[in-house]
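The chain below stands alone and is given in structure tokens; this is the form predicted on its own.
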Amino acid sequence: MKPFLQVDNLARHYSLPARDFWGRRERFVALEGASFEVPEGQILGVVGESGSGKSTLARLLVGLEPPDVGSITLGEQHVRAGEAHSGPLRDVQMVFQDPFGSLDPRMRILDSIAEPLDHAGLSLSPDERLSRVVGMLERVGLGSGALRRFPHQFSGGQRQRIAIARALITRPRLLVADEPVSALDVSIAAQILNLLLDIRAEFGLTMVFISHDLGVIRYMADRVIVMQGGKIVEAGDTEVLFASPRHAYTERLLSAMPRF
């Protein structure tokens, strides 16, 4: 199957503050040599402990930061390190870990969800804009009664539903979900995971799902990559990797996996 998302030798380095009088600065390698493929409509799970490079990878995929080395290909779009024409990929949206932090507390839900439509330059009438927002709110399990309210008036699970609606309003082809349920209670988290699976099937989304929780990854992903110290140390089909891990780090993660 032809890959829809292809990542080749991706790297991201950061310069640390000077440690002495001479101004010598060390480099922190957040991501190094990451390569993988995701077929259209599949979910790639990315798992690893804090500091393994998962969130850095997410920021590169959605264009929040440029890569220092390597390239990202999404369909016919390309982003390559060091090229003047490189820019963020279109058709990509992100769901963040903290739904309250990802929503402007001063904006009503209507305007917050519609904001990506405004930036996309779509020629929508006010009625079309409203209709699309209401339709997406209903799709994530909320109604038009949420339109005039503010983020602080909702629970954590409801705010994450709003964040998902905001990410999907422009109908992206790739959704990057960075720890989207780690701040939620288990029962609410399960509802959000099932919502994402339903939306994936309905919209034909390709997804990169990032988590430190192997139980969640096993439930969600078709394939998995395991990250440690900014590098991919193991990759494979989900059930194969869980049944027969090859890398010692993966074995340690599996041995500590709680039951979800």
Given for the second form:
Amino acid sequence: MKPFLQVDNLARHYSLPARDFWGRRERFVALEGASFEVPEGQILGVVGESGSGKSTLARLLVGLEPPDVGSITLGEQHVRAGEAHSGPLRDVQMVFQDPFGSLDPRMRILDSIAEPLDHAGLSLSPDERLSRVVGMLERVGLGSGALRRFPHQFSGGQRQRIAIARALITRPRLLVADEPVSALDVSIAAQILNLLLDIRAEFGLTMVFISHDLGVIRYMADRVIVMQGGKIVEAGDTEVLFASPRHAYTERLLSAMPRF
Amino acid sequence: MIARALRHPSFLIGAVLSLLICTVALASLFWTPEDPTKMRILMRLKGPSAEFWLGTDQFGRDVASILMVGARNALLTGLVAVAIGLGFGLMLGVMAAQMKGRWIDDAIMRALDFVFAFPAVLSAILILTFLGPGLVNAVIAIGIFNIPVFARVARGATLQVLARDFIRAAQLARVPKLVILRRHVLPNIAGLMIVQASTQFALAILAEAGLSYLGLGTQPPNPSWGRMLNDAQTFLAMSPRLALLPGLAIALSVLAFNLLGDGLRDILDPRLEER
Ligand SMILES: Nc1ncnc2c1ncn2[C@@H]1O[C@H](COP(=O)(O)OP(=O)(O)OP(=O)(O)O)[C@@H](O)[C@H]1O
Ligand SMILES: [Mg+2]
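Please give the corresponding structure for the form predicted in complex with its partner chain, as opposed to the form predicted on its own shown earlier.
All chains and molecules follow, beginning with the one already shown.
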């Protein structure tokens, strides 16, 4: 089967503000040589410690930043390093880590969720717009009472549901979730994870799910890639990888994981 | 929001005082107790009476009427100076933030630093010696020195907003750059800008009074609080009232607009709305 998402030799460097003796800016390699594939409808887990390049990978996948090297193929779309950066990709959405930063505090929930719809070139009537937002709100477990309210009137878990509703309102085919539950309490986090699994099944979503929590990754992912220092150090089916890690770093991660 | 405003003491005091000053200034367009420029040699330096509520000055002019017209000039100064500073400063600051890391950001901010590096009043004096004294020139000079202040606040606030994830989300939603500015950036920096505007408004009133005190601002016979202070110096021992009244008017206006700004910042913040 042809993979839905294919990533080849992806790299991203950042130039640091500091300059060396010759006045050149120093480069920092945030991501290097990343290659993997995700079949349609599957969840790829991305795990690694802080600073390992997970969020960088996420930004490249959704097209917020261009790659410096390599290419991304998503369905019929190609992004190649060196080509003009065309901005965010179609059919791709993202859920962010911090539900307090990902919603505009001055925008009503209705307008926040409808924002992707408003700029999708659909020219919906106000009624149609409203009913789609209400439908999606209910799907993520919130009532239409939320529509006229502001983000600060909701808890972290509720906000993350709102952020998920916004991400799904245009029916994307790929959802990149960057640590979507690491800011939440355990019980709330479990609800959000189950919501994402339900939605994956219902919409046939392909997902890249980022976390530094191996327990969460094991629960969510079909396949896993392990990142360290901007490189993918191990990749494999979730159960295989958890049962017999081959890379020393993965082993260390696993042994640091609390057992129940 | 209105209920919240009514329970906010500094907003209330500031709003009432500002409204009072504005009313007085507006009223002076149509009516003053006496003609503020009319001199009465026989009525010089009289204390308050039924005819002259706040007494007369050294030329026998009605102090209450002069104060009223002075309020108009003070408010006009504040309004125009803030409009100049806010208009250009907001534009430059937001533009610099958008272009952060590119030469244009550096160019804008260095140019503004250059303006900012000069002591404002001293430079205003310098400008006025070239342009010639007068209210209009004074207002323009004060307005120009407001630009870097607003630009810095706008740039800092915009950078903070642009760093937040809801901007990434808007980019993913394919919201055009200018729409992101209008719908996400401006509403989120408006509170800060309003507070800064009220502070600068108060400072502009103070600056105009200062320049007029030095004879560089409002020219006679057009009344100004600053010039009233200057005129009163000579008669300080004889009638301290002549210095006290315009001084009080200046202090009250500065206080009023500062309180108003503080209050507005709180009230405009939806996070403070009760759940
Ligand atoms: N815009 C940038 N400029 C310079 N360096 C950056 C930039 N963005 C990321 N980096 C650096 O790249 C490295 C990888 O960052 P990234 O955010 O991808 O890590 P992460 O795995 O998501 O970490 P975390 O678990 O803390 O979110 C970090 O060392 C970070 O400091
Ligand atoms: Mg991250």
